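In the block that follows, a single chain appears as structure tokens, in the form predicted on its own.
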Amino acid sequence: MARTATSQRLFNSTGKYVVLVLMAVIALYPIFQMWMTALRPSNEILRSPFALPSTLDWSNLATAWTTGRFGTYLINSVIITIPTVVGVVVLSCLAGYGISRFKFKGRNIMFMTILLGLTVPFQSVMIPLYYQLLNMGLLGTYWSVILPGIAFGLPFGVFLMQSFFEDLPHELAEAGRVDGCSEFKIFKDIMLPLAKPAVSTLIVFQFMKSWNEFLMPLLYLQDENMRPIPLGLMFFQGAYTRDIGLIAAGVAISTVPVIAVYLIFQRQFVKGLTAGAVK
């Protein structure tokens, strides 16, 4: 009976892992194509558009990063993307932390206001909001992208940072306020670095989010010298249509960034994502 129950607990276990494998497989093989098309020149892609290099070439990665200009694409990413980032979660952090810690007149009809900027997609505002930062004067720079990248990415960083502060323990503020700490104090040194994992869940979210953004640089930003990654790899794939292997090394040094971010903060990411699952 004993021996049943142990090969059944093996039969089981692995499975899971045979299902789990699978999906790494189903999820991993496009990258792994990827890569290995930009290794190949093109001829031999042609030739077999699936086998694996017979040497890896490098030369369509370093041809796409100077003639491509990836170099500046990457820069102006960067300088999109991390401010967006940075004020989104700090935005994000504050607030929900004040909504779901403190209780004041009209806080429910706040956070639902907040929430209702999930249902508004960037298409049905993208016509005003030219004309109100044409009026600003931010129209052809950097902040045209980053201030509504920012305003965008607020009601699911709130939404976000609320839902996990709402869950922890009410007793640990209590605790810091005995001990004489201020508010911002007992936010900044007890409850900020118990919301890391849902912190690195929407850094890892907003990430990926400023940096594949295509339209809001298309329609904010003319000068070609201030495109983003997205921008540039379509006017690249415009360019070299026929080389695929000058395609695939552009696709892959855009996709660099985004599992470089992933890979740092990966624990974190898979903890918030659970957090709250098991009580």
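Between two forms, the rigid core is defined as the largest C-alpha subset superposing within 1.5 Å. Numbering follows the first chain given and starts at 1. Since this is a predicted model, take the numbers as computed values, not measurements. What changes on going to the form predicted together with its partner chain:
Once both forms are fitted on their core, a CA shift of 2 Å or more is seen for residue 18 between these two forms.
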Given for the second form:
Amino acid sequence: MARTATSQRLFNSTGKYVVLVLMAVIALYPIFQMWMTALRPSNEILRSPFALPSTLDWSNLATAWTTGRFGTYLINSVIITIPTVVGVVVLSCLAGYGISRFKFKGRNIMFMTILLGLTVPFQSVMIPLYYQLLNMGLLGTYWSVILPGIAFGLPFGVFLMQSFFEDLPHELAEAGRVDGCSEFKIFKDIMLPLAKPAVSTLIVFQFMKSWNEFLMPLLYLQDENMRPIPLGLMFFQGAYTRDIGLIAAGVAISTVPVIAVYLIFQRQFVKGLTAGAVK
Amino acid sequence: MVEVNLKNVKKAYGNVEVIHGIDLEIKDNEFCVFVGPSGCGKSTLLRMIAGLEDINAGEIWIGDKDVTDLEPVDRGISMVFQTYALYPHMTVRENIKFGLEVAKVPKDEIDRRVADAAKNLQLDSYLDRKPGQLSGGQRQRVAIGRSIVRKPDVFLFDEPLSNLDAELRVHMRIEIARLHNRLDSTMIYVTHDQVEAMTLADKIVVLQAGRIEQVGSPLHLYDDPDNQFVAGFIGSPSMNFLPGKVTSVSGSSVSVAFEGGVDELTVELSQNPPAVGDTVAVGIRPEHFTINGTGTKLSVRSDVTEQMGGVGYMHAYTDKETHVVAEIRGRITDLDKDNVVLTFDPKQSFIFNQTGARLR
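Following the display of the form predicted on its own, present the structure of the form predicted together with its partner chain.
Full complex below, order starting with the chain above.
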């Protein structure tokens, strides 16, 4: 009887591991394959596309960086992504906290209106936005991608931060008031440090979203020198259609910052995803 | 001298008034406990004194200062919350000194006060830990430490022991009593646990539905309750109430036939005696019963007996199924469970009229 129960447990845990390993392989294999393709000599790729490289060849990465101008694209992506992420995170934290903590007239309507932004696809506003940016003299500047990027990031950001702040015990803010804190100090020194998991989640989400943004820079940034990575990658792909190794190298370079940001915030990110699930 | 005075204080949420004009005077160095059932407004009243809830009418005075419109920090109070409300991302030391830093107290003074508090509350070895690494009792002590370093005029406690287990609760109760003796400060304490109220308080305020039912020392409320609510609320196990009817009134002498009574109960009621035929409730505390003793007799059927060793609690029912608890000293043995006669001294019973007011 005991033996049956033990084997049942062993089978269950083995089964779990098999499923988890399978999922991990499915998720990681494309990245692995991309890096392997980028790191092998071009003549090997067509001969046996899925084999491991005989030697590690870094020349594709070097060529992509210099010939493909990935260095420039990377800087452009950073110039666009960082202000967008900072804008979305700062405004979402302030708005989310304000909506969750202060009871004022029209609070629900305001929150619902912000959430409505989640349902608006970029495609439905891209043409009016084009003319608006043109009239404002922002077309062709980094602001033409940063400002709409912040606007489109806010609905999710406010929603995430509002739900997180809502779940924090309100006694903490009251203890802060008894301790003599101003409302801003309560936010900055008590509540915001506790919202680290949600802020990390928002940083990762927004970073990925802005980093991978394609349509907005395609429409609003016509200057080749201002192209971010996804756009650069497209033109690069067009120019070197047959050099799969070089394209893989370009793609590999573009994923490094996203992977790095994810790894930095990974622990907090998981906490943020499960926040509010249990008290 | 730090007295707390509430003058006709009212609180409403929208159109619903929850505190109905409370007048209360809490003396300097007094340990005042607010008790009452859930939703009676005791925590709301405490939060109004703290300045965490606005009031709709009336005035709150702390010492010689009208604090009605002042922020919590300007009222000279500190508060220990039910959930402790420790800042989870700060260490014990940072939690204790946070309020002092906000008040811009000089650093060496902060260090001195934190060290004093840590020593008094035996927190020295935990100062660099985060609240999440502490037990419930230790967290409670940190919350108290955070409160005392600010040297407030008035300490406010909002059910501070309700999250602790029974043993720790008794221990912390004694700690709080010691703290009051040591600090000689005015303390206001909210609880629904009447053992805490009885053991800690100099003065108990019994609240019900946003109104004060009675104010007095613990024993005064126990011995001389103004109404049926206070009589039932103070004392554990609670007072037994048996429905009855006035059968005769002769001067101040009133006879009552009551449920389960073998004979009529005759008591002296000098003020507002009832009329013949009036419905009343007869109140008898569990410890005033004896089995087969002398005095007025009550016939019951015994159900369950809880033997605690030195004392036993007999749960019984009258013929009309009214629940009665009798506290019996010593062991309860050889009982004919279906025919138990409990006796009590009529002078120790209470009579309440239909509105619950005590007839004296």
